[in-house]
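This document opens with one chain alone, in structure tokens, the form predicted alone.
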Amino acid sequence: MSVTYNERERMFRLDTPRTTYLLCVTGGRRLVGHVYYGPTVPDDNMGYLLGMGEEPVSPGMDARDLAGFFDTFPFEYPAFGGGDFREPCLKVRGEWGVGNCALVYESHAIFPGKPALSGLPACFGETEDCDTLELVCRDEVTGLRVRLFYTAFAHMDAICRSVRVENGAPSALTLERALSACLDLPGEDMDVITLYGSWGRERTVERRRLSHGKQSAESWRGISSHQYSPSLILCEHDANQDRGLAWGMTFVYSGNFLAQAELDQNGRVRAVLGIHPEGFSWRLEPGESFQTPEVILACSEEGLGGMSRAFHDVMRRHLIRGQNKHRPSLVNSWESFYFNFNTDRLLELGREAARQGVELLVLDDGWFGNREDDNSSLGDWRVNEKKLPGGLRRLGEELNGMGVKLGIWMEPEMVSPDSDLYRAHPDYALTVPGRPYTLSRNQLVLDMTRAEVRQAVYSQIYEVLSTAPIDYLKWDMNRQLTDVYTPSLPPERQGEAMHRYMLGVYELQEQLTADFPHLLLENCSAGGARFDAGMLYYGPQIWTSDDAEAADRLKIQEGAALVYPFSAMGAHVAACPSHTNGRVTPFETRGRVSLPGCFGYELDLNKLTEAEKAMIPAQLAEYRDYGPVFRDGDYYRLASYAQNGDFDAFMAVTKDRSRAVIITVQVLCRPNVPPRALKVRGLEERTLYRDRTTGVVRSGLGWMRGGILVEPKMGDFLSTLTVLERVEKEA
């Protein structure tokens, strides 16, 4: 089993193929302490790591100095108010008006498989894939019960954690914070890595030395945000892509979050992740419970690369339900036409797509209501038949006749003040009574906490999708939440609104995927403002960034790949000069940078040069042949343009080690530079591999030790693609 309990040592262990997670119940006070998380150890007698037997060097556990003891003990799920002054996970307020809580072990259960989380996205697993520990703790004063859930996977180095808080008291309790996971680790000589950014430059990797105090990435914008990704990575200071210990935490949630690392006065680090406490509260009546979203943990001594591959594996196999959906090549109309289109222009684009072999045309913004610009009609999801005679049915049928499928864009969570929906139901928008509303992009946010609002939106979506041949939906969300108030809750429960909003969105997407199982759902939020594991549960891919320019995308996709698989990334060949930065890059390189993700074109195919059009069949062939290696295989980062400023290289290897694909980009040309010997990764050492272009055959060890030679080229933004294939028979 992946989860076991040693009764003599009172030790729980969770084993993955190459890691061990240990937690222990202390004698006497029955505290649950975190013992160890790292490379596999066979021992259960590791409780000494709790540091309880070292008086007077460490504070004692006797009543004389419990506060000092609690401030050093590595709690598995720390609560507020008992003397632990590091970041708590739980704070609960009752009728007595204070937030103190002290959790002790009550019981546990170990069972095969993994339970679902009601109303929330979460990893899934069958009985042969994983085991789950349910550890029950209790506050003996209030009767509050806290259930800690841990799932360890048998075939991949990932662990899932979540918490359910139950009110066993005779009166109401209010949660003021309920984070999902905590890790107390030795903190000497450690770095912390977060992903930061803004619109058009999401998920920039920032690595810094972990210093005393608190270092965090967070959002209370109502979305996981462009500004920070809901993930936290800790690693040894000298760890790199290939070696050294790295621990990662990522949140299976799309709303407000706090990811924080705190190095304390004793040289230990506490890492926590969960719903941001800012503006959050949740009232629990007697007998009610609150389920936190899930956190995925990954650990590897094969550096950041090993940690990334663990995240990729568990997301592809145990989180993304549509992972095996066909990811068609597509052309999106947005940078082709913006709002200036009609049926004839779309069919002209469709005919060129059909000639080139592009499988899907996505009709972006502008097909509904009176939408001639971005100032009106959000919420009015009815086809504008003045612009599109015969509607989406005619357009889809004509495209299907060419061999091209139809996709559409929608923004279901939004409403324009200039819309029929808002004029009929202004109360459907999030606004604070007595205050002027705050516009962003000249739009407001619909109150997704309310069932009648969700139904009003979904009935329109259902009508559109059920009356036309639509195979793909891009679900966008283009602004942050402000003016968060809902009449569906009394004043004392307004702190629940942000989380209830997110639960409402999840309910809509769950209904959508159930009613239209054939539909390929791509999530989007002004590009990458909701690029998180929560959205991947409903749609297998997310638009990575509105900046699709190739050089910028190298950085954005590198940051995303630190946690998320390439199969999650919408990646398109964009128009040049770039609509975001004016840069001009070669058409071939734009294709290579987009190849690993979910491939498409963000431009008017009819405006390409003949030379560029001639490259499309080869790009689509590479996407069919080599794209699956990146989306399903093991990813390795070989060089980073974000770090060195002029050169980028990455690769993927199939799970059976039969094929490797390496992409390099000379971003900036430097004079008098010798060829690079780029050492590849992930091959079988004694197996022979042939370079598909040159015909050269070497052992896997030869390619990994000697590398492939990348010659410098004259010019910027130039790429190469190298394919190494296993030689089945060799003299």
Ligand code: DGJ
The other form holds:
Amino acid sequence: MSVTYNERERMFRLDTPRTTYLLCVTGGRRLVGHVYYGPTVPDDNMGYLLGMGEEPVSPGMDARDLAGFFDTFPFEYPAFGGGDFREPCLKVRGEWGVGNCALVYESHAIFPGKPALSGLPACFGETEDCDTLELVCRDEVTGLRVRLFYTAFAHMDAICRSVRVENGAPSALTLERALSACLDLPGEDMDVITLYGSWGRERTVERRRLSHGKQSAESWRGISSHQYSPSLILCEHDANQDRGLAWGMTFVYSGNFLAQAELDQNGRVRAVLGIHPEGFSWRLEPGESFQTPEVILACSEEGLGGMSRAFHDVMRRHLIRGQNKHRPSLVNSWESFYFNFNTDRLLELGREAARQGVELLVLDDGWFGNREDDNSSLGDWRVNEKKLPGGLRRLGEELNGMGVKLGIWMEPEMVSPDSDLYRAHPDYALTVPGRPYTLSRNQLVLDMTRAEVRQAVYSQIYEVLSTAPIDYLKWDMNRQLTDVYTPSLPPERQGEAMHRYMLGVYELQEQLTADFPHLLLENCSAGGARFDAGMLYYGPQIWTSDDAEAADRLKIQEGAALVYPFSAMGAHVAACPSHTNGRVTPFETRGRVSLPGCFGYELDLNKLTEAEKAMIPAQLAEYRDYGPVFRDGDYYRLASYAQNGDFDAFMAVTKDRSRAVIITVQVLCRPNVPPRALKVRGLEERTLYRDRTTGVVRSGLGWMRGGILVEPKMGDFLSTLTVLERVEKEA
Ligand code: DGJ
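Could you switch over to the form predicted together with the named molecule, since the one displayed so far is the form predicted alone?
Now the full complex is given, and it begins with the chain already shown.
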């Protein structure tokens, strides 16, 4: 069992292969306290870690300074108003108009498997994969019931948490915050890591000393955002890629979030993650409940690398439903043609794709309505027959005839003021009555809280996808939410709109994947503004960034890989000089940087030089042969260009440890430096491995202790690819 209860100690244990999570109910007041989360400990009698003496004792039965006690107690799910002045997870406005709430243990259940979260993306697991603890707490005054869900996985070091809040009161209550998870840990000598960025610079890793006060990553942009990623990592100050304790929290949600760590007066850290309370409220009538999105926790003693591998494993096996879908090599029309294409140009591109063995052509923005630039037509998902006579069907059939599949781009959540949809239904767009709307990229956001709006869009998507041979959909979303008002809710419930918007989008994608199970869905949001575990539940890959230039991409993909598997990352060889930064990089290196993700070309294949074209078959073969090692195997970061400024290296090993692929990029040449011995990771120590290129055979230990030698070369942006393969004989 991954979850057990020790009645004598009133201790709940969640065990994963290498970690333990302990929580305990105190005597007396029946508070639920967080005891421990870290490497496996066999003991249950750890209640002393609550800071209340040897045994879990009742706090302050002498109520002289209960507030002071509450301000230090490591609450498993802290509530507002009772004296705990650190970040609360729960705030509920009841009949007196105040947000106070005090949760005490009521009951619990432990069962195999994991329940789905209605309407929300969430990890899934069969009875043999995981156990779930449902811990029921109650606020005696309001009658509010809070169900804390914890699922521990038997084969991977990850735990899922979510919360369901139920109104057991006779009158309505309003949630003013309902975060998904809290971790109260000893916080001295810790670092905190978040991912920040902007368009074209997503997921930059920022590591800093955890200091007193609050440090957060957050979004109230209606999307998880370019600016911050919905994850928070804590680690020992001296933790590195291989060693030291690291804890990660990531949100299975794509809208507003708050991820925050606070080092408190007593040297403890409280880390919380959930829907951002800014602008949020949710009214619960008697008997109604609110389900928070899920948080995945991962913990490892093998440093940040171990934590990343735990996240990758749980997402690939228990979250990403399309994980096993074939990820075709593709060519995308966006940076090839932008809006300037017609069937002939596309077929010309398709012919070159077919000649080279590229499997799919993605027709990006501009194929519908009157769209010749980004000023119009979003919402009018009818093919532009002037550009594409015979429509998508003819294009698809002709491409299919060449052996190339067709994918298309859509932006279903948006409407252009210059569109038939907007002219017929201006109220479908999110706008605040009496205020001018705020355009972004010349477009408005559709009110996805409303079923009729979703239906108006979905019927068009359905028509497009069912009348042409389309195998792939890139679902884009190019702006943040402003002017968030929906006529579907009364004024006092407008705080629900942002979350209801996300639920509406999830409902649409659920419908889409059910109706078109063969479709490969790639999500996108102006590059990677909605790159999160929520979207990965519906589509197995996400366009990582509009900056596909190789050197920048190394940083962006390193940041993403801290939490998300390479199988989630759309990664393309882009045109040169780069359309985002003007840099010129070798075609070979662009291929190597894209190889670990979902590979494609973001350029006009017909404009490549003959020498570049000649490299494509080898790139496609590398993608076919080595891509799966990254997408399905264990990832190790060996060197970081983002940190050292000139050299990058990363690798992956297959799960059966039979093959390792190591990619290095000398981003900038430094004169007069000796060769680097790059220590390989993750091999079986006593197994022999052969370097596929040089034929050199060494034991796993030899490669791991000695490393592969990377010779410095003259020039910038130069890459190497090394493949080590098991020799079927013991050393
Ligand atoms: C933003 C995406 O990130 C690009 O790849 C491209 O699809 C454009 N939108 C099209 O408008």
